[in-house]
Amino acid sequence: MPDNTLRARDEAFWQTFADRYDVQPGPINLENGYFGRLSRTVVDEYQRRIEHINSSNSVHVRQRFEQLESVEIRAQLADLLRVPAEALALTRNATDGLQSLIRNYNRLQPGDQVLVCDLEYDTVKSAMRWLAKNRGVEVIEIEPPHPASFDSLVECYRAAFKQYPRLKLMALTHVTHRTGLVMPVKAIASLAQEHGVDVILDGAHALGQIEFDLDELGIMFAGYNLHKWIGAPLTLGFLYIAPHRLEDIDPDMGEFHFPANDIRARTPYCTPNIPALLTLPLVFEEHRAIGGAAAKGARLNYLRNLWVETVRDVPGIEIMTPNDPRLYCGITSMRFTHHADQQVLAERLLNEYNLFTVARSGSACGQCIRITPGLTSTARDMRLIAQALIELS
């Protein structure tokens, strides 16, 4: 296998990938971070599956799906992320599988506290919210200095540690959905462990970009989907209980249809997408012939570093992520520093420039335009996306 920072530049080879995506006429789309392109392969695998099970209907899910097919999905999906299958269950999206694990941790009293930060996904902030309603517990809500840097984020979660002794659960997203941002997983993880404090993390934005290993990070539950860089339908996604942590999440509502001691009765029990589900050999094995995440990875941060090193010091324009390799990843936000409504530059770059991007709020660091470069991203797309955002500055 070619260096990945090498084959990241080869436009060449990645235009014989994006061949294999078949992509409509309009705008380009640098708005990838919200869910991934199938291939034409998968395209055709799911069509075959959907007429297959819509023909043989439950004569095959009974016999062959629920017994067999299921169970080796689970565990090429373990050999995947090099864990134990019976530490994942499948669900529909990663936030499913987050709202199941905040709602059913168990170790919980009242006047307890439980931590998130304003960069959090607004579904992982409502559910923590819901457990100060439902269990008598404080929510405390930090913000993250900006801009930041590897030790200041650390240190803002240690303070937060220091300054709130009843902490026992917090909420922590890998790649923040607004601004891109790479959090110190395995640093952050290590310091709550040493204050006694649960760490949740949503990976939705990681999976198939960044290169992790779980134990490695110190993470025991997490929930992830499989539809933005892992390139599977939409409607799936997992979570993951380490193992020796699984009697700290309670099967869902009461779940049955599993043994207690099964991480599936952590989910509801429901009648799933199977053809989307049945794609999942031929997803993964797509996704390591081109070389994982390693190499989607420089691939993705080779584009973002095009356009975000050719604006950076450009008047008017504040780059969101910090330059540290660790801190990014191919999601990056700016924003506009003379206007107040990112929106309205983003509804330019669309109608004047036939650039597709989202504007993001909600974090203290103010409004911004997100920019995802995809796998059928061109050099090309980002020097177009560079040369909008200095005449718009």
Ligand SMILES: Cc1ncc(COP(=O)(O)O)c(C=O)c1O
Contents of the next structure:
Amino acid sequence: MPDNTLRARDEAFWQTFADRYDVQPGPINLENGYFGRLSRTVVDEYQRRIEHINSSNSVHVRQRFEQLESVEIRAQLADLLRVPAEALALTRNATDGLQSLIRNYNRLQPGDQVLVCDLEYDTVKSAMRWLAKNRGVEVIEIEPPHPASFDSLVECYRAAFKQYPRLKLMALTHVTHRTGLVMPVKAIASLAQEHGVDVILDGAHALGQIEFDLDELGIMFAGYNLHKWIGAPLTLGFLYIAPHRLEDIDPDMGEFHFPANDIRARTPYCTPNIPALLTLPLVFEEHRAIGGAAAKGARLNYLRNLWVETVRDVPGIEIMTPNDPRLYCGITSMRFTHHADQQVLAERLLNEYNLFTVARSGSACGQCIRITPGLTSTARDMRLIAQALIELS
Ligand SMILES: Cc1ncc(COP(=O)(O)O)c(C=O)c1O
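Moving on from the form predicted alone, please list the structure of the form predicted together with this ligand.
Then the entire complex follows, led off by the chain already shown.
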């Protein structure tokens, strides 16, 4: 196996990798956190599958996809995650899976408390708030410390569990889309378990760039999409329920197409994007061939560190994630401390420097600009963003 840290710095290697992707001329894309590009081979496979499903229509789908291919694809996904296939149900995206888990969690009684923090994704926050009206629970909203440290994050949750003894359920985001902070999932999940609090993990940004083992993290319920760092087409995701906890999530809105003891009853029954699903074997093969999340994560962290380390001490710039490698990954936000409106600065990065980023708000620590290199980004791109940030600071 190649050493991922060494390989992460090998521009020639990553250039060969980048050559497998079509990239339009235009702004340098540093907003790769939204969704990932497909390799040219996956695009070709996707097109081939669209054409085939379009011409064979329901004959192929009813005779092969429903009974055989979808089962095989789920088994391959389970292999990738090192979990049993019965613990996974395919969904259309992360929100679908997470909201099904939140909506159908059946252990809440009126008067119980549920917990979210400001860094959670909006569709997760709104679903947790929906529980207040529909289950009669109280929603506790906390703001983890900023700047954060591993211990202060854990302490913040410990304090919440003590302060709110009626807590039964919480949302936790592995990598927050607002600042890029990576949460100490294992430590928080272990504390939660001690206090009888169930965790629903939002893993959207983690899958494909952070190596994890759900069992080892102590996570029983989680939702993911497949379009960020794995390299799959849009419209695909999945939810995870540890098999011994399946009974704690009801079938989705009376879902009956699968038996009640089948996790697939926990998702809305629908006609999925079959051609997209059929690309997954190739997507998984390519993800593995490059070295999986370990190799991708090492490259993204290397690129992230190139710009972060250049600007971290520059007056007028604040990096929103700490320097602790346990708490950051490739996606990292920054803020121009002398400017109130970060959106204006994101626009200047685009208009004056041809660098495409995205402004983010909604966290208690304030507005920021999210900078996310992708797998086709180069060390030169990182020098350009660092230089632009210094000039604008
Ligand atoms: C942290 C996080 N959670 C959930 C989602 C929702 O994912 P999806 O669009 O697949 O529903 C996103 C989307 O970017 C996200 O960043």
